[in-house]
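Form predicted alone, single chain, as structure tokens, below.
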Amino acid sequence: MLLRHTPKEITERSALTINPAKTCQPIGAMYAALGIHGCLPHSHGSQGCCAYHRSALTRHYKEPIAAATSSFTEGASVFGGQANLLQAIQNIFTVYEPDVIAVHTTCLSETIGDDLNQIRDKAQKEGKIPEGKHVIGANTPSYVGSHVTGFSNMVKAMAAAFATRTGHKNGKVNVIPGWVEPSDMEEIKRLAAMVGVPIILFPDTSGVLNAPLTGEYKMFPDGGVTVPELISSGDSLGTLALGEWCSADAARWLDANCKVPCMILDMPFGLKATDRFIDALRTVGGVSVPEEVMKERGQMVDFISDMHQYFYHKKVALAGDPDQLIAMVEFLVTLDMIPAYVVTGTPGKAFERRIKELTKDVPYECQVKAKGDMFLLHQWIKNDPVDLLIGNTYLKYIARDEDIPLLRWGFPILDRVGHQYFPTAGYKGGLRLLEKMLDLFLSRRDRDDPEQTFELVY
């Protein structure tokens, strides 16, 4: 799996993906799912299809990722898995009694074209969906979009499926994070309660996958959005959506359909981002910023001030998510590094717009790829190498290969734990981020230094 016979010479592709900087839709789907107090996920699809979607997770998030099946065979494959379905939603609820299930298509069944909704129908006219419970769907086809875009088109539904306008404001204020950690939605509920705003946040995975290990089993652990603020989130003052591609969605429906006013922030990371997720905070929900936060903001300035001239002018090769990657290179900007090369698997030419304006100023031709892969990504390096790459774990052969230090960030973390529990979004989080980098680059000054400017104190 070693990258060292990666030419540098570069050649147009546009039928060949090598090392993708994406997966799938049914994981983000999945995950977001997860996010829902009382839910089972469900894959329409065969068994091979949720076990890969499942492990993904499990390996990432290091817990077991409990999920559903419609175990296509032969025959539903052709004939299309409608009496799957169903009696997968009667056993479902018969076994294990969720709240909730929320179903995604994979690729075999959106082929066949099987009708979530129609399906969804029948099962509740022939009695198989119990009273009070709930059963909802996203079309999530492998074959086109990334994981980013099955979490928005799951975040929709659940919008779709349960917000309801009563005309009766509930006095609070909606939160769609977008695909951050457990940890990451934790730290937005605090600095919210900081601020002052009750938040309906949705999906909420905190409590689910970073639960306690309390020595008592439970099929569903006590985190996550409950279907009574699901439905409320159609009563609330506005909707913040963090992030364009996997937030923007769900609360432009709530916009139009519930009547709920939406901002569309960036996700936030970083000094400038997180600045703003708090501004509108302030303005939605109509309150001063106190003290305390403006004091875990100073202490972040204050870090940046100090060690500024580490993080000057490093250069930096970044692959990941485009909501997370935006906030990123807007972080990197700040503290005048340079994000050289970008580089996302999921489509959409808005997000190179947007990773050119935010580096217009930088001292740099930044190079930027929408729907790339990794495989470019190391050529670019090769052809003009970087101080720092910031990603998820499949980086680290480039890493290697290439003597880079490696910023783990992103989706998927496969052989570091800590994500699930340490955020990186806020200012507390940006202080992680700012000491992490730091780290590594005073780690590479200790490792290569001569011997006459080996230093104690840097």
Given for the second form:
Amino acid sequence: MLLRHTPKEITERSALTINPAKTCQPIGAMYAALGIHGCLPHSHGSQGCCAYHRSALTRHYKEPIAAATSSFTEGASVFGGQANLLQAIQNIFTVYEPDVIAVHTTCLSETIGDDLNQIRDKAQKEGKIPEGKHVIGANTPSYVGSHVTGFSNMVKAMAAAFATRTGHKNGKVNVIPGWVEPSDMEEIKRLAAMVGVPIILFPDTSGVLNAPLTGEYKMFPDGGVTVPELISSGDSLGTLALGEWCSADAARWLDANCKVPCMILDMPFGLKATDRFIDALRTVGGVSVPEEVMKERGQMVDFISDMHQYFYHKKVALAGDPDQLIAMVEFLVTLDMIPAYVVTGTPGKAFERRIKELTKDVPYECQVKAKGDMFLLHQWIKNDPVDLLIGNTYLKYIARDEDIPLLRWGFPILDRVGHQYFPTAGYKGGLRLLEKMLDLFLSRRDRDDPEQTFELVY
Amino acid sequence: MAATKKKLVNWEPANVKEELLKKYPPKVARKRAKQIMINEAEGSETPEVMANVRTIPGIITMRGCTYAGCKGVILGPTRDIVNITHGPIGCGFYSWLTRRNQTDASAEGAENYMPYCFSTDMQDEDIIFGGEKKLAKAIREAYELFHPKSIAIFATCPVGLIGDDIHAVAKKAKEEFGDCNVFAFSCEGYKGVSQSAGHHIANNQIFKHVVGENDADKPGEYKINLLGEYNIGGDGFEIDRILKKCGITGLATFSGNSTYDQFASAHKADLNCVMCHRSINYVADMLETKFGIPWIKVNFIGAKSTAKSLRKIAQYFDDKKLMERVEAVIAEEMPEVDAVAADVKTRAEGKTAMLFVGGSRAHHYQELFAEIGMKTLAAGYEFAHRDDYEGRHVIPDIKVDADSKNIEEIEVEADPERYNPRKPVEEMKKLEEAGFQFKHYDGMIPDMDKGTFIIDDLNQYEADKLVELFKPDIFCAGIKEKFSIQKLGIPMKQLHSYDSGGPYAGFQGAINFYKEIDRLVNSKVWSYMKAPWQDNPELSATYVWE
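Could the form predicted in complex with its partner chain be shown next, to go alongside the form predicted alone?
Below is the whole assembly, all chains and molecules, this chain first.
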């Protein structure tokens, strides 16, 4: 057994986290910043933070992740990191020539108390920021929230740094997709285009973290939301924020500061959340939903009805991030499945309430924990097993020990590819989720059914 | 059918260096100039390389931090210590199972905590009010859940700043438990200039708290420790196989596939064999000073080096039976190695490589490439010191700067009871006179050709530039570098984690490596980058069917 020391008996732990279902803020800020065209994320701290984040993102995407660091030494930790950041800004603009440097802090620079705004102003005064280039910053202390919080903070920083209200509406809708895959961002853009609503999507990592192999390395690939688009987001008709945890702060900032009204929706995973997204999109855009979108929806419903017997009352354990889990749990309930155990490392009682609300009619006492970990999830499973695991690659240790199929979905996925290219958002993405789940269930039957009942047709 | 690539011609090394530096601001260029060397080694003269110095802020480095070197590299591969990261969640999360250290915990009742990540997950209130209480509680919770023989604590950046006394917390827990060795590492990420500082800190604490804890006699002949072998991709398994075949007893490995007891019994060995000089030479020195165990540099990367290292071990033990057995093993293993090398050589000969990795691999792997006729154009380390480039003779001349000064140097003395020189002085002398070298490492530079490049702490910009200028057939570095190089159409081999491959050590490992390099440098993959219509983009007026 790989996790041979995990006991079935659950004891209270208040200080020790084991097998976390989250990581720290800065990596979320780095991922978000990669969704700005021509942007180099910058980690203001020890160089290990940057190395770890780049490695984790590289393993997940199998793509180059360019990001710089202030390379703190003990001296910088004592005297403050201003000199390091000033030097970094100058070096980055000279050597790598990005349009934007998106700085995020770390637990180190936050504990010291470095003031990003003040350092940026000083860089500006000293002429270290060339004309037409930008340095933006987000505070992302690792000891608050999780990687999701860091993502949200950087997205809010994008709006705060660029969005400008001119008084002339641009006729577009801002869509803040949250921490989804580049393929999902592409899918959201495709759906919006089909519905016929012009959108500004930010951040947008499509084209950045699923770039083609051409023989040329572009440190700043063709994708990403552009600075002019971000500026214009202050003139949009409204904002659709997908996911309370990832996207709401930026949307509310635009609402409060640029008078761009916002709606906070769930991430468009599964039937109902996608329905609400499309419905909101057509409402704010003042258009009717075209037949081709109806057709995609109808295909998904068709799949569900055709294969319902294989999903019905299957028990699932999930670990991941709040916005994704909320949408997925709703989807599972839609399929008459049982989201038995739900764990996120990200803190938030509201998450637990929402999951409880979504599962209140499910014929099972569903367990949910925010600020939980995979050790606890595993213990729950040991007490009453499930049919399916949904979550990141780390769940494969539980999957193997307990012989439960695993649907890899979330961050990080270190041992499979596909998430870069094939969306799980929208109706098409929902079809992919259904297909993957069904394949896991039926492959299991093909493996386990006795010869007497082994079947050709499902 | 590999893509035909335009090779660099007419570039003088000096011009290449100028090209690498020309975009930098003057201050950066001045510093980097001292870390970029053109090898003019002829005879004894080796150029001085500036190494183990700060990375320039904003310059995209390959390096990681002290915590990574300590928790990730040195202690990561030991399976039966509960490693608790004291800090916010990230550091523990990123060092969780990401280094491909394999371990064999198949024995009945064996403990294995490597698939687990333990963290105090510090919150803002811990930063404000101090994290010692939470740490003490976390240690107790781990103890009560698992009753491990040992718990190790690793400090992350904020811990040092807020002044948590992790050593006092560890000491108290150890006293309370009575049957669990609890100790701590002050390996905050900001210390030193790279992972290297973390190796040193790890070495010191392991030596202080674990080595020598178990005095029970260990069975076996020709007892050695293997230092600086991390069992990435199963390297250690292959080395163990060979040692066993030769009748050599491996007592402890620092730290691939290791256990607490191996460290605790390491002082019972009669010889220390150092693989990765950079990460572990401190322990070798300390074991010699305190217990009288001599150390030699070995290298099990490359078939010839493996044979050489085995002979060196046999020569040290000066035992005819062992020497004969070693020769028999080499004779048995080499034909297959030679056959594969000869075959691969027909396709790899004359191809070129660049290696920028680690503190020893950029050196050791040149040998494997040479065995299939490939030439190393440029190489450098990520976190090495000057002695790893120029040889240990420069150690007295290395200036200790502020960043190194704050890494603890522990004073070790001969153990009053257990110090025992393994060989009489005359025997050691006789061996040395016969050309046997103890505590000796010549570094990477003497093994490199004239006109090649030696570059310390290579960064993203320089890596891309080198590839663009030289179009090597393969580039070796780590995961962060992998895909920017491959976007340029050059295959990239990770030499930290070996991608998904390995083992590459020993005889079977050499065979694996030759085949892997054959796959990479002769792959058709790199010929697919252009679509057929891109060769002739202009549409002509007539279509084929007309």
